[in-house]
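Only one chain is given next, in C-alpha coordinates, and it is the form predicted alone.
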Amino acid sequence: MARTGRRRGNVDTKRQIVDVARAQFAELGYDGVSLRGIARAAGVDPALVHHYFDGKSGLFADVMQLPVDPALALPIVLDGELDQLGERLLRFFIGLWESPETGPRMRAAFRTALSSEESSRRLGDFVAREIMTRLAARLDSDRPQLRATLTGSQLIGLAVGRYLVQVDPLTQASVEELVTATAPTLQRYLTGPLPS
(Lines of atoms letter the chains of each structure in order from A and count residues from 1; the text may use other names and numbers.)
(Lines give C-alpha, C1' and ligand atoms only; values in the text may rest on other atoms or scores of the structure.)
Protein backbone atom coordinates (compact mmCIF):
# COMPACT_ATOMS: atom_id res chain seq x y z
CA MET A 1 0.00 0.00 0.00
CA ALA A 2 1.40 3.42 -0.96
CA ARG A 3 2.03 5.86 1.84
CA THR A 4 0.15 9.14 1.74
CA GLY A 5 0.60 12.37 3.63
CA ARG A 6 3.71 14.40 4.33
CA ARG A 7 7.19 13.05 3.89
CA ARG A 8 9.30 11.99 6.81
CA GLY A 9 12.84 13.28 7.22
CA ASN A 10 15.70 11.86 5.19
CA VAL A 11 18.93 13.07 3.65
CA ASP A 12 17.14 14.92 0.84
CA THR A 13 14.38 16.39 2.99
CA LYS A 14 16.61 18.92 4.74
CA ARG A 15 17.95 20.08 1.36
CA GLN A 16 14.36 20.39 0.06
CA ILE A 17 13.39 22.51 3.06
CA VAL A 18 16.40 24.79 2.50
CA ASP A 19 15.59 25.13 -1.23
CA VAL A 20 11.97 26.05 -0.50
CA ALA A 21 13.06 28.45 2.25
CA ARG A 22 15.57 30.13 -0.07
CA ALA A 23 12.85 30.74 -2.65
CA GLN A 24 10.39 32.03 -0.06
CA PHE A 25 12.92 34.34 1.62
CA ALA A 26 13.76 35.72 -1.83
CA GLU A 27 10.12 36.29 -2.74
CA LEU A 28 8.62 37.37 0.59
CA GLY A 29 11.56 38.70 2.61
CA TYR A 30 12.50 37.56 6.09
CA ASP A 31 9.38 38.95 7.79
CA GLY A 32 6.99 37.50 5.20
CA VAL A 33 8.08 33.89 5.68
CA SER A 34 6.71 31.44 8.23
CA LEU A 35 8.03 28.01 9.14
CA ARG A 36 4.55 26.56 8.60
CA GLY A 37 4.45 28.04 5.10
CA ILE A 38 7.86 26.58 4.29
CA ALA A 39 6.80 23.19 5.62
CA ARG A 40 3.60 23.30 3.58
CA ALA A 41 5.46 24.23 0.38
CA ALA A 42 8.09 21.53 1.01
CA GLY A 43 5.39 18.94 1.73
CA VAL A 44 6.70 18.11 5.19
CA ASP A 45 5.37 18.26 8.71
CA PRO A 46 6.21 21.57 10.46
CA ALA A 47 7.77 19.56 13.30
CA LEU A 48 10.36 18.31 10.83
CA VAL A 49 11.43 21.87 10.03
CA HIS A 50 11.86 22.46 13.78
CA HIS A 51 13.77 19.19 14.02
CA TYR A 52 16.36 20.34 11.48
CA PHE A 53 16.50 24.05 12.31
CA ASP A 54 16.31 26.06 15.52
CA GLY A 55 13.56 28.41 14.42
CA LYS A 56 13.32 30.80 11.50
CA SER A 57 16.61 32.54 12.27
CA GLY A 58 18.41 29.17 12.26
CA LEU A 59 16.87 28.25 8.92
CA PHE A 60 17.81 31.63 7.47
CA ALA A 61 21.36 31.27 8.77
CA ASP A 62 21.56 27.95 6.92
CA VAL A 63 20.06 29.41 3.73
CA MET A 64 22.54 32.30 3.77
CA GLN A 65 25.33 29.99 4.95
CA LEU A 66 25.98 32.11 8.02
CA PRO A 67 28.45 30.52 10.42
CA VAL A 68 26.33 31.24 13.50
CA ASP A 69 22.70 31.82 14.33
CA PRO A 70 22.56 35.28 15.93
CA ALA A 71 19.46 34.30 17.88
CA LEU A 72 21.64 31.85 19.81
CA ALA A 73 24.90 33.83 20.02
CA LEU A 74 23.64 37.36 20.59
CA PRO A 75 22.14 36.84 24.07
CA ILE A 76 25.59 35.85 25.33
CA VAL A 77 27.15 39.02 23.89
CA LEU A 78 24.34 41.25 25.16
CA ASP A 79 24.59 39.89 28.69
CA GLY A 80 26.74 42.04 30.97
CA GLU A 81 27.31 45.68 31.76
CA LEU A 82 26.10 48.20 29.20
CA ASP A 83 29.26 50.28 29.52
CA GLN A 84 31.29 47.41 27.99
CA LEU A 85 28.77 46.36 25.33
CA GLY A 86 30.59 48.09 22.46
CA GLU A 87 33.79 46.17 23.14
CA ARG A 88 31.96 42.84 23.61
CA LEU A 89 30.10 43.26 20.33
CA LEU A 90 33.28 44.24 18.51
CA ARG A 91 35.34 41.36 19.89
CA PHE A 92 32.60 38.87 19.05
CA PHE A 93 32.17 40.26 15.52
CA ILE A 94 35.89 40.39 14.76
CA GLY A 95 36.27 36.92 16.25
CA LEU A 96 33.81 35.54 13.70
CA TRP A 97 35.81 37.04 10.84
CA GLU A 98 39.24 36.10 12.23
CA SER A 99 38.39 32.48 13.05
CA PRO A 100 39.58 29.88 10.52
CA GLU A 101 36.30 28.02 11.08
CA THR A 102 33.82 30.88 10.69
CA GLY A 103 35.82 33.51 8.75
CA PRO A 104 35.52 31.87 5.32
CA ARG A 105 31.77 31.42 5.78
CA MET A 106 31.37 35.05 6.89
CA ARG A 107 33.20 36.20 3.75
CA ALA A 108 31.10 33.92 1.55
CA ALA A 109 27.83 35.07 3.15
CA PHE A 110 28.69 38.76 2.81
CA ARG A 111 29.97 38.40 -0.75
CA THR A 112 26.75 36.60 -1.65
CA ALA A 113 24.68 39.30 0.03
CA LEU A 114 26.57 42.07 -1.76
CA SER A 115 26.33 40.35 -5.15
CA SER A 116 22.66 41.04 -5.75
CA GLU A 117 19.92 43.36 -4.60
CA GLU A 118 17.76 40.39 -3.62
CA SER A 119 20.46 38.84 -1.43
CA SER A 120 21.21 42.21 0.16
CA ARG A 121 17.54 42.71 0.98
CA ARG A 122 17.23 39.24 2.53
CA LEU A 123 20.29 39.75 4.71
CA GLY A 124 19.20 43.29 5.60
CA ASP A 125 15.75 42.10 6.71
CA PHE A 126 17.34 39.36 8.78
CA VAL A 127 19.89 41.68 10.41
CA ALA A 128 17.17 44.23 11.21
CA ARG A 129 14.84 41.65 12.76
CA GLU A 130 17.23 39.26 14.48
CA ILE A 131 20.17 41.48 15.45
CA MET A 132 19.29 45.18 15.47
CA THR A 133 15.93 44.69 17.21
CA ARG A 134 17.53 42.57 19.94
CA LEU A 135 20.37 45.05 20.37
CA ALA A 136 17.95 47.99 20.57
CA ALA A 137 15.86 46.15 23.17
CA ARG A 138 18.97 45.78 25.36
CA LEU A 139 19.70 49.52 25.37
CA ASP A 140 18.40 51.73 28.15
CA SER A 141 18.59 55.06 26.35
CA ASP A 142 16.82 57.30 23.87
CA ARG A 143 16.49 56.33 20.19
CA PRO A 144 17.57 52.69 20.61
CA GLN A 145 16.83 51.69 16.99
CA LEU A 146 19.05 54.47 15.65
CA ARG A 147 21.79 53.53 18.11
CA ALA A 148 21.65 49.87 17.11
CA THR A 149 21.69 50.72 13.41
CA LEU A 150 24.65 53.09 13.77
CA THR A 151 26.52 50.35 15.62
CA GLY A 152 25.67 47.80 12.93
CA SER A 153 26.77 50.13 10.14
CA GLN A 154 30.13 50.66 11.86
CA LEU A 155 30.66 46.90 12.20
CA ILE A 156 29.67 46.20 8.59
CA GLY A 157 31.93 48.97 7.33
CA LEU A 158 34.84 47.52 9.28
CA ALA A 159 34.15 44.05 7.90
CA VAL A 160 33.93 45.24 4.30
CA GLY A 161 37.10 47.32 4.60
CA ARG A 162 39.22 44.74 6.42
CA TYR A 163 37.98 41.38 5.16
CA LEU A 164 36.33 41.91 1.77
CA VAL A 165 37.93 44.92 0.07
CA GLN A 166 41.10 44.51 2.20
CA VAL A 167 42.08 48.15 2.54
CA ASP A 168 45.54 48.78 4.00
CA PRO A 169 46.41 49.69 6.75
CA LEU A 170 43.11 48.31 8.07
CA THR A 171 44.18 44.79 7.12
CA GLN A 172 47.53 45.24 8.84
CA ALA A 173 46.09 46.42 12.15
CA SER A 174 46.04 43.93 15.01
CA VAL A 175 42.76 42.98 16.63
CA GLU A 176 43.78 44.94 19.73
CA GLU A 177 44.45 48.05 17.64
CA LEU A 178 41.02 47.71 16.05
CA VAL A 179 39.37 47.27 19.43
CA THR A 180 41.20 50.26 20.93
CA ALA A 181 40.29 52.48 17.96
CA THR A 182 36.72 51.31 17.32
CA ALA A 183 35.16 50.17 20.61
CA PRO A 184 34.80 53.72 22.01
CA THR A 185 32.89 54.77 18.89
CA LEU A 186 30.56 51.80 19.22
CA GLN A 187 30.06 52.53 22.90
CA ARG A 188 29.23 56.17 22.13
CA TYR A 189 26.63 55.00 19.60
CA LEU A 190 25.16 52.62 22.16
CA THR A 191 25.07 54.72 25.32
CA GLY A 192 26.50 58.19 24.65
CA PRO A 193 24.69 61.39 23.79
CA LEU A 194 23.21 61.69 20.31
CA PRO A 195 22.50 64.99 18.58
CA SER A 196 18.84 66.00 18.71
Second form
Protein chains: 2
Amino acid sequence: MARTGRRRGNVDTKRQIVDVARAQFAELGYDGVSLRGIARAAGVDPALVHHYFDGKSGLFADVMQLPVDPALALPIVLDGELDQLGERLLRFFIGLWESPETGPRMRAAFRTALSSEESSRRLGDFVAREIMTRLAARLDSDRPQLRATLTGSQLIGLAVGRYLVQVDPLTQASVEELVTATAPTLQRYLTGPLPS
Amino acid sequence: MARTGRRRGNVDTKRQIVDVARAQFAELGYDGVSLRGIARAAGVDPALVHHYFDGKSGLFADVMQLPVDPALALPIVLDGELDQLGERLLRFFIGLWESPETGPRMRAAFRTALSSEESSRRLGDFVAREIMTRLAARLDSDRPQLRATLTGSQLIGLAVGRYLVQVDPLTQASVEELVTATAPTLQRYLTGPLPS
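Having seen the form predicted alone, please provide the structure of the form predicted together with another copy of the chain.
Next comes the full complex, and the chain you just saw is listed first.
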Protein backbone atom coordinates (compact mmCIF):
# COMPACT_ATOMS: atom_id res chain seq x y z
CA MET A 1 0.00 0.00 0.00
CA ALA A 2 2.96 2.33 0.43
CA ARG A 3 3.38 4.81 -2.39
CA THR A 4 7.13 4.87 -2.28
CA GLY A 5 9.13 1.84 -3.28
CA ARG A 6 11.96 2.62 -0.91
CA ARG A 7 10.56 1.13 2.29
CA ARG A 8 10.59 -2.66 2.27
CA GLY A 9 9.10 -4.03 5.46
CA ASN A 10 5.98 -3.26 7.46
CA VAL A 11 8.07 -2.68 10.56
CA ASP A 12 10.03 0.08 8.88
CA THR A 13 6.92 1.78 7.56
CA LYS A 14 5.16 1.58 10.89
CA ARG A 15 8.16 2.99 12.70
CA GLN A 16 8.43 5.76 10.11
CA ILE A 17 4.80 6.72 10.77
CA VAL A 18 5.39 6.71 14.53
CA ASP A 19 8.50 8.88 14.16
CA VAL A 20 6.65 11.42 12.03
CA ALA A 21 3.69 11.35 14.41
CA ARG A 22 5.94 11.94 17.42
CA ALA A 23 7.43 15.00 15.75
CA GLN A 24 4.03 16.34 14.70
CA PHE A 25 2.40 15.81 18.10
CA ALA A 26 5.35 17.65 19.65
CA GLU A 27 5.12 20.51 17.16
CA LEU A 28 1.37 20.89 16.71
CA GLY A 29 -0.13 19.41 19.87
CA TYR A 30 -2.67 16.60 19.98
CA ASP A 31 -5.57 18.61 18.56
CA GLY A 32 -3.45 20.14 15.79
CA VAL A 33 -2.45 16.82 14.25
CA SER A 34 -4.39 14.94 11.56
CA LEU A 35 -3.76 11.41 10.31
CA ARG A 36 -3.83 12.79 6.78
CA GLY A 37 -1.06 15.26 7.62
CA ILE A 38 1.03 12.54 9.22
CA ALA A 39 0.59 10.30 6.19
CA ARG A 40 1.62 13.14 3.89
CA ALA A 41 4.73 13.94 5.95
CA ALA A 42 5.63 10.24 6.13
CA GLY A 43 5.11 9.81 2.38
CA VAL A 44 2.56 7.02 2.78
CA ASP A 45 -1.08 6.53 1.86
CA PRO A 46 -3.48 7.66 4.62
CA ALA A 47 -5.13 4.25 4.40
CA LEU A 48 -1.86 2.73 5.59
CA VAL A 49 -1.92 4.82 8.75
CA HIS A 50 -5.47 3.61 9.40
CA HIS A 51 -4.32 0.08 8.67
CA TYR A 52 -1.64 0.19 11.36
CA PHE A 53 -3.32 2.34 13.99
CA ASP A 54 -6.85 2.65 15.37
CA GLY A 55 -7.15 6.33 14.62
CA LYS A 56 -5.32 9.29 16.09
CA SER A 57 -5.90 8.09 19.64
CA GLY A 58 -4.22 4.76 18.95
CA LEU A 59 -1.31 6.44 17.21
CA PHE A 60 -0.80 8.82 20.12
CA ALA A 61 -0.97 5.91 22.57
CA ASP A 62 1.75 4.22 20.52
CA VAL A 63 3.92 7.34 20.42
CA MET A 64 3.51 7.85 24.18
CA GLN A 65 4.00 4.11 24.75
CA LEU A 66 0.75 3.98 26.63
CA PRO A 67 -0.24 0.36 27.21
CA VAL A 68 -3.84 0.94 26.15
CA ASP A 69 -5.73 3.12 23.71
CA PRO A 70 -8.49 4.76 25.76
CA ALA A 71 -10.67 5.05 22.66
CA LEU A 72 -10.86 1.26 22.65
CA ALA A 73 -10.82 0.50 26.37
CA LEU A 74 -13.05 3.23 27.75
CA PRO A 75 -16.36 2.26 26.08
CA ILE A 76 -16.17 -1.11 27.85
CA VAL A 77 -15.70 0.58 31.23
CA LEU A 78 -18.39 3.16 30.55
CA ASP A 79 -20.89 0.46 29.67
CA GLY A 80 -22.98 -0.63 32.65
CA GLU A 81 -24.85 0.94 35.52
CA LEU A 82 -24.14 4.62 36.08
CA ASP A 83 -24.32 4.27 39.86
CA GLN A 84 -21.34 1.87 39.81
CA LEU A 85 -19.29 3.83 37.29
CA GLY A 86 -16.95 5.30 39.90
CA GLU A 87 -15.91 1.87 41.10
CA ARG A 88 -15.57 0.48 37.56
CA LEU A 89 -13.34 3.38 36.48
CA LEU A 90 -11.26 3.01 39.62
CA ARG A 91 -10.74 -0.75 39.25
CA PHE A 92 -9.85 -0.41 35.57
CA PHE A 93 -7.42 2.45 36.25
CA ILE A 94 -5.75 0.78 39.23
CA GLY A 95 -5.55 -2.45 37.21
CA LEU A 96 -3.48 -0.69 34.55
CA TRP A 97 -0.95 0.41 37.17
CA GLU A 98 -0.93 -2.84 39.15
CA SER A 99 -0.49 -5.23 36.23
CA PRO A 100 3.07 -6.46 35.61
CA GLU A 101 2.42 -6.05 31.87
CA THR A 102 1.04 -2.52 31.80
CA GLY A 103 2.25 -1.00 35.10
CA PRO A 104 5.86 -0.28 34.07
CA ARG A 105 4.66 1.36 30.84
CA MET A 106 2.15 3.49 32.72
CA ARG A 107 4.88 4.70 35.05
CA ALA A 108 7.32 5.39 32.24
CA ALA A 109 4.72 7.17 30.10
CA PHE A 110 3.55 9.43 32.93
CA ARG A 111 7.06 10.28 34.08
CA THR A 112 7.98 11.29 30.54
CA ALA A 113 4.78 13.24 29.99
CA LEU A 114 5.04 15.13 33.29
CA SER A 115 8.72 15.99 32.92
CA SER A 116 8.22 18.95 30.59
CA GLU A 117 5.58 21.62 30.19
CA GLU A 118 5.13 20.88 26.50
CA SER A 119 4.66 17.12 26.88
CA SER A 120 2.32 17.67 29.84
CA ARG A 121 0.10 19.89 27.75
CA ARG A 122 0.10 17.36 24.94
CA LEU A 123 -1.00 14.64 27.36
CA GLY A 124 -3.63 17.04 28.73
CA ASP A 125 -5.09 17.68 25.27
CA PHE A 126 -5.22 13.94 24.61
CA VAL A 127 -6.84 13.20 27.98
CA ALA A 128 -9.40 15.97 27.45
CA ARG A 129 -10.28 14.85 23.93
CA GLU A 130 -10.17 11.06 24.21
CA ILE A 131 -11.03 10.37 27.85
CA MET A 132 -12.83 13.28 29.49
CA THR A 133 -15.16 13.96 26.57
CA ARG A 134 -16.20 10.28 26.44
CA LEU A 135 -16.67 10.13 30.19
CA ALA A 136 -18.68 13.36 30.24
CA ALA A 137 -20.91 12.09 27.43
CA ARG A 138 -21.85 9.11 29.59
CA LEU A 139 -23.12 11.33 32.42
CA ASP A 140 -26.55 12.84 32.57
CA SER A 141 -25.98 15.38 35.34
CA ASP A 142 -25.17 19.08 35.18
CA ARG A 143 -21.61 20.15 34.34
CA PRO A 144 -20.49 16.78 32.97
CA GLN A 145 -17.05 18.01 31.84
CA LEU A 146 -16.20 19.37 35.28
CA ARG A 147 -17.42 16.12 36.85
CA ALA A 148 -15.23 14.11 34.49
CA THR A 149 -12.11 16.12 35.24
CA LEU A 150 -12.70 16.06 39.00
CA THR A 151 -12.94 12.27 38.70
CA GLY A 152 -9.72 12.27 36.72
CA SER A 153 -8.01 14.40 39.37
CA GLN A 154 -8.68 11.83 42.11
CA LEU A 155 -7.58 8.96 39.86
CA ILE A 156 -4.32 10.58 38.80
CA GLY A 157 -3.64 11.69 42.38
CA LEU A 158 -3.92 8.09 43.55
CA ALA A 159 -1.51 7.01 40.81
CA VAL A 160 1.02 9.73 41.68
CA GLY A 161 0.86 8.93 45.41
CA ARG A 162 0.85 5.14 45.13
CA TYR A 163 2.93 4.40 42.03
CA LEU A 164 5.15 7.41 41.29
CA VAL A 165 5.97 9.18 44.56
CA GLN A 166 5.10 6.07 46.61
CA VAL A 167 3.97 7.46 49.93
CA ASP A 168 3.05 4.95 52.62
CA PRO A 169 0.48 3.77 53.58
CA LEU A 170 -1.04 4.61 50.20
CA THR A 171 1.49 2.20 48.68
CA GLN A 172 0.85 -0.53 51.25
CA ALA A 173 -2.94 -0.37 51.15
CA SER A 174 -4.71 -3.19 49.33
CA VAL A 175 -6.65 -2.48 46.15
CA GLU A 176 -9.86 -3.23 48.07
CA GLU A 177 -8.97 -0.66 50.74
CA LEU A 178 -8.36 1.93 48.06
CA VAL A 179 -11.60 1.11 46.29
CA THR A 180 -13.56 1.28 49.54
CA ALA A 181 -12.01 4.62 50.48
CA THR A 182 -12.10 6.43 47.14
CA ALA A 183 -14.94 4.96 45.04
CA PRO A 184 -17.50 7.11 46.96
CA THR A 185 -15.47 10.19 46.03
CA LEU A 186 -15.49 9.28 42.34
CA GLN A 187 -19.18 8.41 42.41
CA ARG A 188 -20.03 11.74 44.04
CA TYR A 189 -18.07 13.62 41.38
CA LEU A 190 -19.81 11.62 38.64
CA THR A 191 -23.42 11.57 39.77
CA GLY A 192 -23.74 13.19 43.19
CA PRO A 193 -24.58 16.73 44.20
CA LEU A 194 -22.02 19.24 42.95
CA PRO A 195 -22.77 22.45 44.86
CA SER A 196 -22.38 25.53 42.70
CA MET B 1 31.50 30.08 62.44
CA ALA B 2 33.15 28.14 59.59
CA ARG B 3 36.03 25.99 60.70
CA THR B 4 38.03 26.36 57.52
CA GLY B 5 39.51 29.65 56.58
CA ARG B 6 39.22 29.01 52.90
CA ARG B 7 35.63 30.08 52.30
CA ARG B 8 35.16 33.81 52.52
CA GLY B 9 31.54 34.73 51.92
CA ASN B 10 28.28 33.51 53.39
CA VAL B 11 26.87 32.97 49.91
CA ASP B 12 29.67 30.58 49.01
CA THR B 13 29.31 28.63 52.23
CA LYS B 14 25.55 28.38 51.92
CA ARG B 15 25.81 27.20 48.33
CA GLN B 16 28.47 24.69 49.32
CA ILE B 17 26.08 23.26 51.94
CA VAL B 18 23.24 23.08 49.42
CA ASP B 19 25.49 21.33 46.87
CA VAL B 20 26.60 18.75 49.41
CA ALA B 21 23.02 18.29 50.60
CA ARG B 22 21.77 17.76 47.04
CA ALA B 23 24.33 15.02 46.50
CA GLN B 24 23.58 13.37 49.84
CA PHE B 25 19.79 13.47 49.38
CA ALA B 26 20.28 11.89 45.95
CA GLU B 27 22.59 9.21 47.31
CA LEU B 28 21.03 8.41 50.67
CA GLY B 29 17.40 9.48 50.33
CA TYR B 30 15.61 11.93 52.58
CA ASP B 31 15.50 9.68 55.63
CA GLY B 32 19.15 8.63 55.25
CA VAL B 33 20.55 12.14 55.47
CA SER B 34 21.54 13.96 58.66
CA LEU B 35 22.48 17.61 59.06
CA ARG B 36 25.56 16.47 60.95
CA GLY B 37 26.64 14.30 58.02
CA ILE B 38 26.09 17.14 55.57
CA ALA B 39 28.10 19.53 57.75
CA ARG B 40 30.95 17.01 57.93
CA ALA B 41 30.98 16.43 54.17
CA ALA B 42 30.84 20.19 53.55
CA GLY B 43 33.63 20.81 56.06
CA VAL B 44 31.61 23.25 58.16
CA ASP B 45 30.39 23.36 61.72
CA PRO B 46 26.93 21.75 62.15
CA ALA B 47 25.82 24.95 63.87
CA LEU B 48 26.40 26.77 60.60
CA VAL B 49 23.98 24.47 58.79
CA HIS B 50 21.40 25.21 61.49
CA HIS B 51 22.18 28.89 61.14
CA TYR B 52 21.37 28.93 57.43
CA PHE B 53 18.53 26.39 57.29
CA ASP B 54 15.54 25.57 59.48
CA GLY B 55 16.45 21.94 59.90
CA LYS B 56 16.56 19.10 57.38
CA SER B 57 13.13 19.97 56.03
CA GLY B 58 14.18 23.53 55.21
CA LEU B 59 17.41 22.35 53.61
CA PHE B 60 15.53 19.86 51.45
CA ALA B 61 13.03 22.55 50.45
CA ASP B 62 15.98 24.70 49.39
CA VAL B 63 17.60 21.88 47.41
CA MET B 64 14.29 21.07 45.68
CA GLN B 65 13.62 24.79 45.23
CA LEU B 66 10.27 24.40 46.94
CA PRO B 67 8.81 27.82 47.70
CA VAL B 68 7.85 26.86 51.26
CA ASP B 69 9.19 24.64 54.01
CA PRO B 70 6.21 22.54 55.12
CA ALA B 71 7.70 22.18 58.59
CA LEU B 72 7.14 25.92 59.01
CA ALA B 73 3.94 26.42 57.01
CA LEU B 74 1.94 23.35 57.95
CA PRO B 75 1.47 24.01 61.70
CA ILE B 76 -0.33 27.25 60.82
CA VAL B 77 -2.71 25.42 58.49
CA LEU B 78 -3.26 22.57 60.94
CA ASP B 79 -4.17 25.00 63.70
CA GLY B 80 -7.92 25.62 63.94
CA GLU B 81 -11.13 23.63 63.84
CA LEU B 82 -10.76 20.04 62.69
CA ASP B 83 -14.07 20.11 60.82
CA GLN B 84 -12.75 22.85 58.53
CA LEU B 85 -9.31 21.33 58.02
CA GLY B 86 -10.07 19.99 54.55
CA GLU B 87 -10.95 23.42 53.24
CA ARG B 88 -7.98 25.09 54.98
CA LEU B 89 -5.53 22.58 53.48
CA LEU B 90 -7.11 22.98 50.07
CA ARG B 91 -7.01 26.79 50.11
CA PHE B 92 -3.41 26.81 51.31
CA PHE B 93 -2.33 24.24 48.72
CA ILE B 94 -4.16 25.89 45.81
CA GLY B 95 -2.76 29.23 46.94
CA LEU B 96 0.80 27.94 46.54
CA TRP B 97 0.07 26.98 42.92
CA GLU B 98 -1.97 30.08 42.06
CA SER B 99 0.40 32.69 43.42
CA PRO B 100 2.66 34.38 40.84
CA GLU B 101 5.50 34.15 43.38
CA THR B 102 5.28 30.49 44.34
CA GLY B 103 3.33 28.91 41.44
CA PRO B 104 6.21 28.71 38.94
CA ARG B 105 8.48 27.17 41.57
CA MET B 106 5.83 24.61 42.53
CA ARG B 107 5.47 23.59 38.88
CA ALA B 108 9.21 23.40 38.32
CA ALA B 109 9.84 21.47 41.54
CA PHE B 110 7.13 18.90 40.83
CA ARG B 111 8.14 18.42 37.19
CA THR B 112 11.71 17.78 38.28
CA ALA B 113 10.72 15.49 41.13
CA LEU B 114 8.33 13.41 39.01
CA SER B 115 10.70 13.05 36.06
CA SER B 116 12.76 10.21 37.54
CA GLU B 117 12.03 7.28 39.80
CA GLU B 118 14.78 8.21 42.21
CA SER B 119 13.75 11.85 42.66
CA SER B 120 10.09 10.81 42.99
CA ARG B 121 10.94 8.47 45.83
CA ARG B 122 13.00 11.18 47.50
CA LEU B 123 10.05 13.56 47.31
CA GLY B 124 7.81 10.78 48.61
CA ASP B 125 10.01 10.20 51.67
CA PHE B 126 10.03 13.92 52.37
CA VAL B 127 6.26 14.24 51.97
CA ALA B 128 5.68 11.22 54.22
CA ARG B 129 8.05 12.47 56.93
CA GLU B 130 7.39 16.21 56.94
CA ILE B 131 3.79 16.54 55.73
CA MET B 132 1.82 13.32 56.18
CA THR B 133 3.12 12.57 59.65
CA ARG B 134 2.23 16.08 60.83
CA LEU B 135 -1.19 15.92 59.22
CA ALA B 136 -1.89 12.46 60.67
CA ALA B 137 -0.88 13.64 64.15
CA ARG B 138 -3.55 16.33 63.97
CA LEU B 139 -6.34 13.77 63.36
CA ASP B 140 -8.09 11.84 66.08
CA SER B 141 -9.79 9.21 63.92
CA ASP B 142 -8.77 5.66 63.07
CA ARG B 143 -6.03 5.08 60.45
CA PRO B 144 -4.74 8.65 60.48
CA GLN B 145 -1.80 7.96 58.14
CA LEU B 146 -4.06 6.47 55.46
CA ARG B 147 -6.44 9.42 55.87
CA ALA B 148 -3.56 11.86 55.45
CA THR B 149 -2.28 10.19 52.27
CA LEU B 150 -5.76 9.93 50.73
CA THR B 151 -6.11 13.66 51.37
CA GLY B 152 -2.74 14.21 49.73
CA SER B 153 -3.79 12.13 46.72
CA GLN B 154 -6.75 14.39 45.98
CA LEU B 155 -4.65 17.51 46.47
CA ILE B 156 -1.83 16.39 44.18
CA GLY B 157 -4.34 15.12 41.61
CA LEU B 158 -5.91 18.58 41.45
CA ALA B 159 -2.48 20.13 40.99
CA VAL B 160 -1.52 17.71 38.21
CA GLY B 161 -4.82 18.22 36.39
CA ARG B 162 -5.08 21.99 36.81
CA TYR B 163 -1.47 23.20 36.77
CA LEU B 164 0.70 20.54 35.11
CA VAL B 165 -1.38 18.66 32.53
CA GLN B 166 -3.95 21.50 32.38
CA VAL B 167 -7.17 19.76 31.45
CA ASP B 168 -10.22 21.96 30.93
CA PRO B 169 -12.54 22.73 32.64
CA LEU B 170 -10.39 21.95 35.69
CA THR B 171 -8.08 24.74 34.55
CA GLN B 172 -10.91 27.18 33.89
CA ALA B 173 -12.81 26.58 37.13
CA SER B 174 -12.57 29.28 39.77
CA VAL B 175 -10.85 28.55 43.05
CA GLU B 176 -14.24 28.76 44.78
CA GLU B 177 -15.71 26.16 42.43
CA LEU B 178 -12.79 23.83 43.18
CA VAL B 179 -13.14 24.38 46.91
CA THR B 180 -16.88 23.75 46.79
CA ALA B 181 -16.43 20.57 44.76
CA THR B 182 -13.45 18.99 46.51
CA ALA B 183 -13.38 20.23 50.12
CA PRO B 184 -16.08 17.67 51.08
CA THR B 185 -13.83 14.92 49.68
CA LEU B 186 -10.87 16.07 51.75
CA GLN B 187 -12.98 16.47 54.86
CA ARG B 188 -14.40 12.94 54.48
CA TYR B 189 -10.89 11.53 54.15
CA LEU B 190 -9.75 13.48 57.22
CA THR B 191 -12.62 13.02 59.66
CA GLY B 192 -15.46 11.14 57.94
CA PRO B 193 -16.33 7.47 57.87
CA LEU B 194 -13.62 5.36 56.26
CA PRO B 195 -15.23 1.97 55.63
CA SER B 196 -12.86 -0.92 56.25
